[in-house]
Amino acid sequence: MNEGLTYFLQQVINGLSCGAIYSMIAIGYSMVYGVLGLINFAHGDLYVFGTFIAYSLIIVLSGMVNPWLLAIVAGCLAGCVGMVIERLAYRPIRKANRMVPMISAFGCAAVLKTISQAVWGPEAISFESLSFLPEGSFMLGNLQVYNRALFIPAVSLAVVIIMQYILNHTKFGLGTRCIMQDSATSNLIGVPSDTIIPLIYFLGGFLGVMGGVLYCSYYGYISIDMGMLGTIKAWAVVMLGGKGSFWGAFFGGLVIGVAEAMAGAYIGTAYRDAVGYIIIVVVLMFRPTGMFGHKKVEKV
């Protein structure tokens, strides 16, 4: 294996790892966007807030409790915060003009970011010693493959499969699909929207924290500035993959991750984000619903 090919494959692996993290963060966002059509600007700051909680729990209980268990606790707490936000900030204006919930989401994001800054400070904090990722690597010819590069996509794929099963084989999933298709009619046939929608926000916050923990472990730091970036990345992945599609979120994240890795390696790090968004524009020109999205058919 020549040096150029080895370098190329290394960037592909790096991109798949980063893209799988994007997918984790985007899956929960995709549910909210798919059900309500709400561009939830608070999603990124919520997952950062929950990841900070995980960081604090691990610092306090280091050596006494498994870090992944603490991350799950933090994810549940963030999910509960998401439910509170839905009840207080989103539900009362659910039927208002679409601009109103977006402004409310901005307000919630600002509140979460302010609380995070007041508690944990504005500076980036090292997350390296709290790594949730397996150590070690192995050689594949001349290519060095780190165990974490396989672990992250495997976790993301497992989450997609589990969420797909829940969506297709549970009463909660059936109710969610009904609301996605027609929220007004679903209420008329007895679907408990006010029970299902808060649970969707809970899952969004929980999965966001799981993705945040992987992201911070992979890059070795956590910062309050990750919130808006996370929201933008999640929205971009959902648009590329398709609204409300878990498989779309998964493969959309991988495509953007690989595109950014290639751009950073061969063009320059300044163009990383631009290349990913260019791909989104090109895909949506030919397939407006995204890679796995379906055009909504209205019967008359």
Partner chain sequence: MNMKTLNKFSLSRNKALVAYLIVLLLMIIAPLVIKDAFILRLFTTTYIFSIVCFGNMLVVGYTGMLCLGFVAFYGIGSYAGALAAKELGFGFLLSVLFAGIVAAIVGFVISLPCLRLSVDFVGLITTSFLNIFLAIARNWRSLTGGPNGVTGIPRPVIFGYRIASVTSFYYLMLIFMVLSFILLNNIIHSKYGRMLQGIRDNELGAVSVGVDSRKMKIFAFTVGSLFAGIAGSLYSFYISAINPDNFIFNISTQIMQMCVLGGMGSLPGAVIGAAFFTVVPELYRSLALYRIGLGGIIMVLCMLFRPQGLLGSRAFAGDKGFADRIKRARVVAQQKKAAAK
Second form
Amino acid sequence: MNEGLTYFLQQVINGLSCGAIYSMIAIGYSMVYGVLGLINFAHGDLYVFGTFIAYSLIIVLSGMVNPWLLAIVAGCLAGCVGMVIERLAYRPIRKANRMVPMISAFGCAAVLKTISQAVWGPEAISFESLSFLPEGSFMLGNLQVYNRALFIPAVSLAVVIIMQYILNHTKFGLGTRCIMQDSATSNLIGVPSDTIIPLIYFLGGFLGVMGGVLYCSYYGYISIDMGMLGTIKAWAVVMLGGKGSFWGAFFGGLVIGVAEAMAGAYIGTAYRDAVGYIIIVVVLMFRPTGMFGHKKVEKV
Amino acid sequence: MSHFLEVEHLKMYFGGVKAVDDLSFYVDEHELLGIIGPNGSGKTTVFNGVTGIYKPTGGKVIFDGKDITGQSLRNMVYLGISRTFQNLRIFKAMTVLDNIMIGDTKNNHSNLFNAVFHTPRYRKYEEEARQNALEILEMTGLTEYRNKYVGSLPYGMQKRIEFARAVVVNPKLLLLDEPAAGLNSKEAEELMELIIEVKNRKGFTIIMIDHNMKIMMSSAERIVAMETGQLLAEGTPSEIQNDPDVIKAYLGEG
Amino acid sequence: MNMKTLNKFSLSRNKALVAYLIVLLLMIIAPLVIKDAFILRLFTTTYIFSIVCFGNMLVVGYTGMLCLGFVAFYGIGSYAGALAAKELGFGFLLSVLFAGIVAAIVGFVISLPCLRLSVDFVGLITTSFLNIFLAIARNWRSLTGGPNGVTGIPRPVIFGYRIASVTSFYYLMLIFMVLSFILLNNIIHSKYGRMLQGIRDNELGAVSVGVDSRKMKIFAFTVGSLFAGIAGSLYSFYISAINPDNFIFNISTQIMQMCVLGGMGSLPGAVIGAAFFTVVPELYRSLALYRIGLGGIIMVLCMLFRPQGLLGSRAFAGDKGFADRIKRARVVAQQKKAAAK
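The form predicted together with the partner chain, contrasted with the form predicted alone above:
So here's everything in the complex, that chain up top.
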């Protein structure tokens, strides 16, 4: 293989890893956004909060317990916090003008960020010592493939498949699909929204933390500023992939990851983020419902 | 002879669904035409096709001699057509007066410069617009509510407000989509009386969709009956009432 | 109409006018009474932020478009004004005007994709644009000075009079704020304001009576960014050095907080909100660490108990009020009776 091609493929692989992480975070986001149409501005700060908790748990219990187990615990905790937020800050105003719960979410994001800041400080904290991702690499011809570059997309893919299964083959999933289509009618026919919706938030928070753990492991640090940035990235990925579609979130994340890697390699790291957004805007202009989205028809 | 509004072979297909399937009818000036049909027969879709909310898949709409097929909703007002909606599209967070005054957009000629600096010219146009709105409010019996927020008023009154807004546009043709829906029979009768009174005073032509048979039979001069997107029957109220196809389709309606 | 009813309508208008004049009077005499430079500077900053909030109100509060990256236009105005004064040698007033126009043009361009797409996309596009703006500001060093920004912005000079003292800045910003308020208030209480609110409340309904919603949305965005740009350039002149960190997403959040608290869809509310979020954090300096969190709690409480903020429009009031509940119960009862007949 010639050097140019090697470099290109290297970037693609980097992009896929990074993108798969975006996918994970986006899937968590997609649950709330796809089902309720609520732009969950608190998603990012919640998963950062949860990831911090995972970090602390691991530092305290270092070596004794498998870090992934602790991450799951942290994820559940974050999920519970998500449920509490739903009960207190979203549910009472679910029926109000669209912007009201969104602004409330903004407020919750700010509160979470401040709590994280108060407990763990405003500085970035290193994630290097935590062993979430597999070490090592192997050579594919001239290409160096890190094991983690296979691990992350695999985990992401597994999550999507599991979530898709839950959506299509469980009662919970059925209820979720009902609410997605028409929440008022779902209520009337007895779908237990007040049970399902908190669970959706729980899953959203849990998956978000899983994604957050991967993200921080990959980049080696965690900081409170990741929160809102993460939310916006997740939102962008979900829009690109199509509201309410897990596969959309998955592929959307991959696309953005690869695009950013390309931009970073060939244009310059400065404009990496920007490129992602430009792509999204362009795609949405030609296909407003995203890559896999369904068009919701409003009765006139 | 040409009619005021001619709908010719209108087709509105959405994917596989033929919401309106080769429908033709006409309305003469100053007439009150009623459109009846079971839910899903395509009545509102006809309105949507005529007023440009959806582009017709086929067919033609000719109004006052001009081909207006596929013209956008916004242009309707300038062509002389206004409408009300089945699911009430009034501005609930604004006052009744403001709701009516928005309807006067077409006629209010003040421009941005005038508005920004509140010039005497702007004030003159605003006063004219307000007088116009107040006149319509009086005609529709809403004067005392003019400063109330629409969202706080009862449903029946909101329907009247939407009607008043469609009236202030001063159209030649007025399309009313289920004006009596959700009203009890007394309210529906009162609204119908108001509609007829305004129609006669202003010389409108009206096409009306509704399920309230009593109102339809007593107010409409002619009726078009639809079923599954197609024309079922057409004629005077008594002709429709005695039409065997209509009776078969709607036994018990009303 | 008889004279009695016409007069009744103008009386409520007059009450508002009197209230405005009293507040204005207080603002004018404040520097004569308050000698503390720190407080005067707070007020000055409030006035600048009020103008940004006015612009935000127009786009979000009156037209209902969820514009989350609004601070980008503020930033563009800031840089445009600073560079115009420093590199192009424009005078103060010309720089401010230039900044406003540049911001307005950008706002115009950004508004175009927002027309075809739904509400959510507007939020995403504006946020994306903010990120792009920040990326450019941080990296196009030759133009923007990179992360160090633009420094040494000259003091404003108006008709030979140099503005440098705390008091003169205070009055300068007060004048701009009052002018902006009057102009925007006029627009809102005209047919344009009605059309915008119509689009906010029910876009299809507005279009059905002839409102050109596309043109009006572009209009709102452009005018909103115009004012944001003007505010931005005023800010540049005020603090004489700007850098990209002045315009991060947090600031956009703050602008939202100000508008939300003051009340969406209310210009005086914007001033109150701006004042609150500028002055209060300073009074509680010790809690600076928790500033954002406390602001967040206020937002949540606000949404739970009074979504329309202090003076905001009912369009944002949501389903909370008891009066609404009673009315709705009545309507439901009526419909039940009708169905039973």
